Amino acid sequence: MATTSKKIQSALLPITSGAIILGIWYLISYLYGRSVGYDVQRIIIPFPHQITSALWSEREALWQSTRQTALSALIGFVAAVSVGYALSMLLASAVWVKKALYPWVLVLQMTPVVVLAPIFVLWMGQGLPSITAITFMIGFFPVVANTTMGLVSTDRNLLDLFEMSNATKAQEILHLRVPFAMPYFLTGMKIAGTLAPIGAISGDLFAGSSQGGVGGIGYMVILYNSQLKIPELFATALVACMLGFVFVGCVNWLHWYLLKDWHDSARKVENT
C-alpha cells in the first residue's frame, strides 16, 4: 500500500509541477502580448497551444528532420563506443602504450568541435559524413576514459590469483579485465548517448543540409529561425527533447540489461 502511495506520487509531482509552469508561462505570454500586442508576443514568447498547433501543422517535415538526425545520431554513436572500446583496450594493453597515446587523446578531446566543424565539411562535405563525424568526436572520449579507467584498475588480488593460476594475458583480459571494466564501459556509454543527440543536431547546424529533400532538427532550427516562425521554432526544440529522452532510455534501458543479472548498481536499481 505505501509503495502504491509512493508510485502515485512520484507520477503526481512532475504533472503538478508541469502544469504550474504551463499555467506561469500562460500567464507571462498574456501579459507580455497585452503590453506589446500579441503579434510580437508571437514572436518572442508563443503561447503552449500555438507550439503544439505548429507542431502538428510541421508534423512531416519535423518528422523526416527527427529520422535524419536520428540517424546521425545512432551512427556517431556506434562509432565513438566501437573506436572508443578498441582504443582503450589498447591503452590498458601496456603502460608505455598508454604514456605515449592518451595525452593525444586529451588534445583531440580538448579541440572544440566548432574549430573541427568547418575541417570536416572541408574534407567529407555537407552533410551526413560530417554530421556523423562530429557526434563521434563529442560522444569518443566518456567511453575512453571511462573503459580505460575500468581495464586498468582490475582487483590486484584477482590479478594475483590469475598469475598463481597460471592464465594467460589473453584469458586474463577476457576473463578478468573486460567483465570487471564491463560497468565502467557502460558509464561511458551512458554519456555517449546522452551526448550523441546533441551531438548530431550541433552536426546539423555546422554541417547540415537539405540534400533529398530534407536537413535535420538543427537545419530546421536555422530555417526556422531565419524565417521568424518561432513557434515552429519551439516545436524543434520539444521534438529533440523527445528524440534525446527517447535515445538515452535505450541506452540506459541497454545498461540495466547487462548488469542487472550480477552487478550491484542494476540490482539497486530494481529494488528502489
Given for the second form:
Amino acid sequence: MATTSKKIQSALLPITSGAIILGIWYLISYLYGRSVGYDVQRIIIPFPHQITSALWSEREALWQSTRQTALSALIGFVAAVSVGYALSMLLASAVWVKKALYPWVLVLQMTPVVVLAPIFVLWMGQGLPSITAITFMIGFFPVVANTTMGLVSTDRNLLDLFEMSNATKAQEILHLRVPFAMPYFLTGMKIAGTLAPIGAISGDLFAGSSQGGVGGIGYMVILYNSQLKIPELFATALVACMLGFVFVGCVNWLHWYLLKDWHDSARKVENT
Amino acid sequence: MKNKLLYPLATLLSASLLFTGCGTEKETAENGLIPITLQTDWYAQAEHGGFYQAVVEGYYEEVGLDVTIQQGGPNAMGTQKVVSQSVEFGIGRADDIIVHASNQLPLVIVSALMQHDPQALLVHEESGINSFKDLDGRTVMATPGAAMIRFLEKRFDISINLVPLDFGMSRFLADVNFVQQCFITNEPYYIKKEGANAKTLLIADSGYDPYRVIFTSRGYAAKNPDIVKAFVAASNKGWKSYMAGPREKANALITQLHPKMTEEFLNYSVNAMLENHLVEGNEPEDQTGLIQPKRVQGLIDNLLEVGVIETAVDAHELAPTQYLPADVQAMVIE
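Alright, leaving the form predicted on its own aside, put up the form predicted in complex with its partner chain.
All chains and molecules follow, beginning with the one already shown.
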C-alpha cells in the first residue's frame, strides 16, 4: 500500500511542477503582453497554446524536417560508432600504434566542429553528406576514447590467465579484451547517441538546404527566425527535444539489451 | 510541510516577477541629447554611409539626438530588436517589412534609405544563366524565407533549391554553377579581384523593385513622432551629403569600425551606388528618402498576386509620409 502511494506521489510531483512552470510561463507572457502589446508578446514569449497551435499548423513541414534530421543523426551515429570502434581496435592493437595516432585523434577532436563545418560544405556541398560528416565528427570521439580505454585496461589477472593457457593474441582480443571493453564501448555509444541529434541539427544549420521543399530542423530554425515566426520556432524546439528523447531512448534500450544478461550495471539487482 | 512547499514556490514567483519587471525605458542623457540606437543589417559599410556621415558631421546632434549605430552581421535580428523596442530604428527591404506587417507585426516604414535595392543574384558567365527563368532547378544561396526569392519562384514559375546564405564567397569561386544573393555594390568587387567571370542579375530588373527603408515600431512612432521626424531629417541630410561628398571623415570612421573596408573598396561601393542611382533614384518622381505610397501599394499588390502574403496591408498605414522632411514630402504624388 505504501509503495502505491509513493508511486502516485512520484508521478504527481513532475506533473505538478510542470503545471506550475506552465502557469509561470502564462503569467510572464501575459504581463509582458500587457506592457508592450500582444502582437509583440507573440513573437518574444508566446503563450504555450500559441506554440501548440503553431505545432499543429506546421505539422507537415515539421514532420518532414524531423524525418530528415533523424536520418542524418542515424547515419552519423552509425558511422561514428563503427568507425570509432574500428579505430579503437587499431589503437589498442599495439602500444606504438596508440602512441603514434592518439595525439592526432585528439587534434581532430579539439578542432571545434563549427570551424570545420564550412570546410565540409566546401568539399561535399550542401546536404546530407556534410550534415552526416558533422554529426560523425561530434559523435565519434567519445566512442574512441571509451572503447580504447576499455581495450587497454583489461584486468591483469585475466590476461595472465589467458597467457598461462597459451591463448593466441587473436583469442585474447576476441574472447577477453573485446567483451571486457563492451561496457566502456556502450558508454561511448550512449554519449554519441545523445550528441547525434544535436550534431545533426547543428550540421543542418550550416549545411541544410531546402531540397525537396523543406529542410531539416536546423534549416527550419533559420527559416522561421528570418520570417519572425516565433511560435513556430518554439514548436521546432519542442520537436527537436522530442527527437532527442526518442533517439537517446533507443540507444539506452540497446545498451540495456546488450548488457542485460551478463553485466552488473544492467541486471536487476536482487533484494531492493 | 507548508513551509517546505511555500519557500520554493515563493522563490520562483518572485524570480519571474523580477524577470518581467525589467523595462527598457531610456532617459535623456546629461548632455540633453536623446539617445537613439540604429541597428544596421551588416558591419559598417558604404551602404550605411549616410548614417555615418550624419554622425561625423554632427547632423544628429543638431536635432538633439545622440545616435548610436549598432553594427549588424549574420545574426543582426534588426526586426526583432525593433519590434521589442530594444532599439529604435532598423533598416531593411520594404518587401520584407510588408511580409512582417501582414503577419501582424507592428512595424512602420518612416523613410526610404535607397530608392532601389542593391540586391542581385551573382552568377558565373559560364553558368548559362541569362535570365531569372534560367534559375529553374538551380541551387541558389540566399536568405531563407526572403520574400524576394519566393516572388521570383512564383512570378517566373520556377523552382529554386535554396541554401542558407553563409556570407562567404569561397563556394561561389569553387563552382561555376553556383548562384548566390549579393549586393551589386559589394561582392562583384571581390569576384573581379579573384579573376572570376561573373555577372549580376539585379532583382529590380525582374519587375520587382522594393525600396530599402528605415523602419521603427508602431508603438515608438506613435509615442515619439517628433524624434522620428528629427532622426529621418538628419539621416536624410547625411545621405545627401555622403553621396555628394566629400566623405573622407565618414569613410575613415567606417574603416576604423570594420577594417576590412579599405578605401578602394568603399570607393567601389559608392561608385556602384552612384552609377545605378540606388540612393536618389533615376525617375523624375524619385528623391533621396522619398516613399511614394503608389509604389508601396504596387509592391503590396505584387506580393498578394503571387501569394507571398495573404492579407492585404494598408500602404498608408505601413508607410506614412508624415515623418519625411517637408521638401521630400512635397514630392509625394497622391
